[in-house]
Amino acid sequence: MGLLSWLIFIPFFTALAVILTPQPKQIKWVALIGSGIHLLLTAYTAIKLWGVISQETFTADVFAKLYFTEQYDWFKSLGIQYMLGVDGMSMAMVILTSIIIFTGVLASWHVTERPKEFFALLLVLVTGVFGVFLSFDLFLFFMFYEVAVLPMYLLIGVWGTGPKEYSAMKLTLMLMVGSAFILVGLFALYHTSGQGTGVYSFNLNTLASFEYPKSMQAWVFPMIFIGFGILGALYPFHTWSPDGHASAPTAVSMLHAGVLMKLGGYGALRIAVYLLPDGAKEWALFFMGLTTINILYGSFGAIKQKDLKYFTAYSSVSHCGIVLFGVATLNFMGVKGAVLQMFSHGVMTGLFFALIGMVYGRTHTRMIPEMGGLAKVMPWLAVCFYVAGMASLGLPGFSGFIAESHVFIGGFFGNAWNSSVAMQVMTVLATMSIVVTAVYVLRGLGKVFLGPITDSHYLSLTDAGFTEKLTTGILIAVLFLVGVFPQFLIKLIEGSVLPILNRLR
């Protein structure tokens, strides 16, 4: 096993160790140690990769440059390989996932209901996520994609709250519809390139070397983009997302919003735009329109929510709309911003859902009107909530500002093949969401934490414990470091988006 195989399968081996652990009190420690080892290996890989990428130039590349590759024939007659590689964009997503699973285990420290199955499923889920980000054979990519999605059904259906069975079923069915769209699109690419070259392969760069007919790209691109867009909460296919967020347990909400929804933006960029550049140019303005609706709808929807989880879920719909909006700009600034937004929103929403779980564990309610004055008894959690809120509304100094400014500047610049006026109008409309975000964040958090304490029982509540402070501290530190020193992440990302954009010329 090479370095990238270890990055994929350490969580799986940890899941096996969790299953074999006899003592319930040791299960969380096994999960934490495994995810901690993975976080250290991720840091080592990222530093090693940055050392290589910082010395390279990508100006004229039209094929993805991959590093630390592992390539073995799997089903040779069908052109299916165990093909792993990493570039800057996938490395950024691996870093994000490793941070979220480590903090997710910490946030689940007090899970008592069937902890063995809970932590094992959580770790199997991230095995699939890491496999998606590191696979460059599309058959392998899709296999890991399904591994990442399917455990959500059990994690929500068994450990969730509220109408958990309904939410789990709705989420699973919607994402399976998206998977069907993706699968049809991938087989269309495989068949068409095979017919044209005589070589059938799922290798991403092999598929990219074939020029697909424009008529074929015109229908395959929207199919793949919508398939991934469903997971990325693309309007009007977003309705599964708020219900899934609201019913999921804390760590699952963190992974759901922080990582799984990023598979949508990643797949749309890595596969749809990269392999089908003419289809991307033809459909970009249409999808930019849908994502503008996403951004505004999610923002205005969050204002009306009385449940903290629905409040954050609609905020996620808006912020994930910014990701897909950046992808649809099809220019360097906008696409780079989309990848930055994936990372930034993943950390920010992971922090939000971790905090909601901590507050709910004390108050036993998520209803905003039932709270008030909690900052008096939970000062640490109140400060952390406000930090997450400032990052959400794009305050300079946090990663959200870096990401959103790239996306909106890219949208305003436009590109050579779409009407820049139409793009500018949609960018202005999308930018208005910053004001709406400020309204719902400040209004919602003010109702929860400021003013007099509304329930005398809240006077006996305690503030965050050690593991909770560690969880929130890690996530806040990442938001701040990327906001103040973004160059490491930007340098990683730039070299991986240039080959995608060069194919659009």
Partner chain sequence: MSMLPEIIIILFAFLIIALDLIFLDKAKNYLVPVTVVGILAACAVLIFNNSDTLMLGGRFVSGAMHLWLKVTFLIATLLVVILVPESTSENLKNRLSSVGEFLTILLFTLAGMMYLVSCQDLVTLYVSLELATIPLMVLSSWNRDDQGGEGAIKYLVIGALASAFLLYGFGLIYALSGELSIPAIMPQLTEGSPALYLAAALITAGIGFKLTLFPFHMWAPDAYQGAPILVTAYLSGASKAAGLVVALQIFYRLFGHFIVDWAPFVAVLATLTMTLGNVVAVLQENLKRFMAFSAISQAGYIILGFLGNTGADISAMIFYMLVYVFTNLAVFTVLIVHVQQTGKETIQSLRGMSRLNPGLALILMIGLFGLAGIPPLAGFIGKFFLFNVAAKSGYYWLVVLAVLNSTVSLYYYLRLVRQMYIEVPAEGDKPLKIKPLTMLGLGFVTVGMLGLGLIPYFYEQIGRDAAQWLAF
Contents of the next structure:
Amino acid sequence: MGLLSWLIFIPFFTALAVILTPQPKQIKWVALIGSGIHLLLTAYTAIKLWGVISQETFTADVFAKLYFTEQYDWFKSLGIQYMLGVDGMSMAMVILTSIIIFTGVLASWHVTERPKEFFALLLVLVTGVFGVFLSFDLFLFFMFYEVAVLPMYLLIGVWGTGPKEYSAMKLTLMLMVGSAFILVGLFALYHTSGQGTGVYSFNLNTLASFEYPKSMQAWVFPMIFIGFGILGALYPFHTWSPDGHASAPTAVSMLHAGVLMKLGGYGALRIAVYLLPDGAKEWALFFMGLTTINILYGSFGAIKQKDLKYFTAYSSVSHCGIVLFGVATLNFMGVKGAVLQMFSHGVMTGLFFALIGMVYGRTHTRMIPEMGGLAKVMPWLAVCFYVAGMASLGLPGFSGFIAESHVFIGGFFGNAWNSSVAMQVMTVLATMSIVVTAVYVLRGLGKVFLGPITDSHYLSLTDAGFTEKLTTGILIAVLFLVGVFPQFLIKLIEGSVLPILNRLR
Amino acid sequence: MSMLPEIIIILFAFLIIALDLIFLDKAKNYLVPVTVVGILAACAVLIFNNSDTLMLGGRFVSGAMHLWLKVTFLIATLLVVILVPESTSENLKNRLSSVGEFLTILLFTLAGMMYLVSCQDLVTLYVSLELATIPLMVLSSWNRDDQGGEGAIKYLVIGALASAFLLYGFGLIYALSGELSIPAIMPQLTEGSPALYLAAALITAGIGFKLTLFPFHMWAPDAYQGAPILVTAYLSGASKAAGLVVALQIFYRLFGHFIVDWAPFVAVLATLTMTLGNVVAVLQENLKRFMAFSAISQAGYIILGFLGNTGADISAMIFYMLVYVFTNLAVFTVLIVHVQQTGKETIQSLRGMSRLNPGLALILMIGLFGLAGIPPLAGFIGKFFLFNVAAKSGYYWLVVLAVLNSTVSLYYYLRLVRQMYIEVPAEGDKPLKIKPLTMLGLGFVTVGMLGLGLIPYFYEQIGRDAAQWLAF
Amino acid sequence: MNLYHFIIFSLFLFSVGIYGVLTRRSAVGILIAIELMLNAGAINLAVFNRYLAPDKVDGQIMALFVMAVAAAEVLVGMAILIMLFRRKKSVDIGQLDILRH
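Requested next: the structure of the form predicted together with its partner chain (the form predicted alone having been shown above).
Now the full complex is given, and it begins with the chain already shown.
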């Protein structure tokens, strides 16, 4: 089995191993070992890929350059293949997911109810995610995409809190509607290119070689973009997100906000913009406007929240808006920034949700007004929270700064096809969200951690245990490394973003 | 002797009833195994003896495509027969009575369906269709209670009505062409004659009944609810497949040249059927009725294949039918075990099954996801191919509707999943016991649900055979 | 008697049959109406054979088959009806409404 196939299916095999494990206590170890092996393999692949990519120079290539490809015919009569490949962007996402699932397993160390099904479902979900990031046949892509969405229902519905069934159902149905739009778009791409060239194929690069008529791009692009946008929390289709994140158990929120929502941005970039450049040019301003609303709405919404999880959920809506904003800028800096933000926010939000889970596990409340002065009893957690918050508002030294600065500079530069003034106005508006973010982060965290202790029970609470320190440590380390040495990630991503932009010529 | 599979089935039907009559109680335990042997024998003969032949002066054909269709019917019947012991174990509240006669009638229906596949002229078509339908009406009323009787009467009246429409339509076709043999009729039919449209409309009414299309689906919820759950399983699987076969015979082999012009009607019919089935299914509480509406909406998806007229399009329908039989029977197997042992037929009664019988709950969940069309199950792949046919013919709005309908169906299938996984078991609920034969059946369908989709051989081969079959 | 007379005749029978199925309250009446419809179809076949394809016997053969099938169908209907009659003491279909819609 090829390297990339292993990357996809190791979590699946781990899930099988989890199901077969007899002792409940061993289950989490099996999951941890499995995701640990995966993390090592990811690191190996990344280093190998880096070795190849660092030799590359910028090209005027218009096709995505894929490495380590595996290609087999699946349904030959329809042109469906089992095709895997990786380029810088995919690799970045795979690294992100691998880190998040590893820390997610760590963060779920104390799950006691039906751990077998929990970890198995988590791992199956992650299999789907890896599949999406690594497949370059659209049928395969779509298959893995659905596999990534569906376990959410059970994960939230069984192990969640609050109005879990309602949140789970709303999330599942809205995401499925999104995939409905994507599917229609896929069919349109397949049939238009097939009828045009006589070759029916779902292969991404084969589809890319066809120039789609502008009239067709005009309706297919927004359809696919919105389809993915629903997952990427595009306004006004984000409504599943706050309830979904708040009701989900910790690791699920980490995975969902950290990884799954990035599928939306990735899909929008990889499929909508890559294959339909003219449609992208036409609709870019519109979506930029929507995402600006996203960014502002998310941050203003976060200010009003009293529940920590809802607070983080709205913050995620805002930051995922930055991702799609970057995609909509259609210039090199902006799109690069979008991918960087995907990575950075993924880690950051994973950290946030993990921390919330840890605090909730101790105080048994997520309500900000009820908590106070926790820094006195939980110094480690408090510091981590502040780090996450700073990264979230883009403090230099952490990856958030790198990502957001790329996106906003890109937005300000404008592109060759859309009104520069409009773009600059929107960029300025979006940048103001940094201030708003600062407000809600500092206020919220200040209330929870600083000041006098509000409840005497809190005096008996403990600080982070070993697994928790490990979880937060890893995530903070990544945030810091990317913040201070971003050139590795940037070089990795650049080569893969370039073909997409070259096509926009 | 290519009619051997059908002959085997008929012989075994008589054998069963003879055993039952002669040996009475002593034979009770052997009836099901004997039936299983018979069906497997027919399967084996079918698979190993497969060649293109013509029999009875050109009235009976047999070839590669017929293999797939007949095997679908055989498997559906086999899976239902395997479950008969679940319904006949001692001290069940809703025990199935007169097993021998039940099996005999089931086998007759099967024979009718198999003849339906091989027929070459309108007489055989009509008689096989009736042979496939009428015994099912008897089976629907097997419970001999008010519900069963009501369902069966509705089935019968609407079925007979549809049969009469079909017959009148056939009469008109005969008038237009002067032939009763299907290959001979087709060249004679010319476009544009009003009698042709009338005939097509009447025949559509007849087929719509069998396939439970709107607005001829009215009998289905009541008949499915009143019948014993074994019969419901068979109705929703094999009877639909039979309807599809009739539709294929008529719309492709008779009306092949015109079918593309009638695509708008097909599109509207498909939309109405899908939407109606899905919307009403959301409100159901009774499991059998729920599955009836689910089956109705599935019929809506299946006829999407009629929007195109090449071999690839037909193969999408036939492939989906095969997948549907497996998936549907997987769901029904679990439901049968549950209904027979707890005596309860509501969705609520499934609560907490994931803790009491995790394996059963998992298979039911996989089956429901297969029906909803979730990857990596074959149900998704089958639906994808069907939607592909619609997209190919340019009906993108229909694809959007169909996919949205799938999402709605996911909602109501998730209701069952929710009961099983999220709710806790009620007081006093005990785990269900599964017989080894049932477990074998479950294993078989699960493998089928996954394998049919992931292994490309099935779809590709059906595609090749369909292209051959159609060649007009 | 030419073809058109027969066509109108069978159409008339068919329509009467449809009317009967839709309006009669007695289940036996419905079965009679169904029989009428099926036989109208059979008449069609026999008649078309005679006037449109006189050198063959296909239509008449099919008419015979149809009669046999119609008989079988109505027989099953009567059997179910008898079972229902034993329980409810009436053949009024208006009384069949326990299955919720």
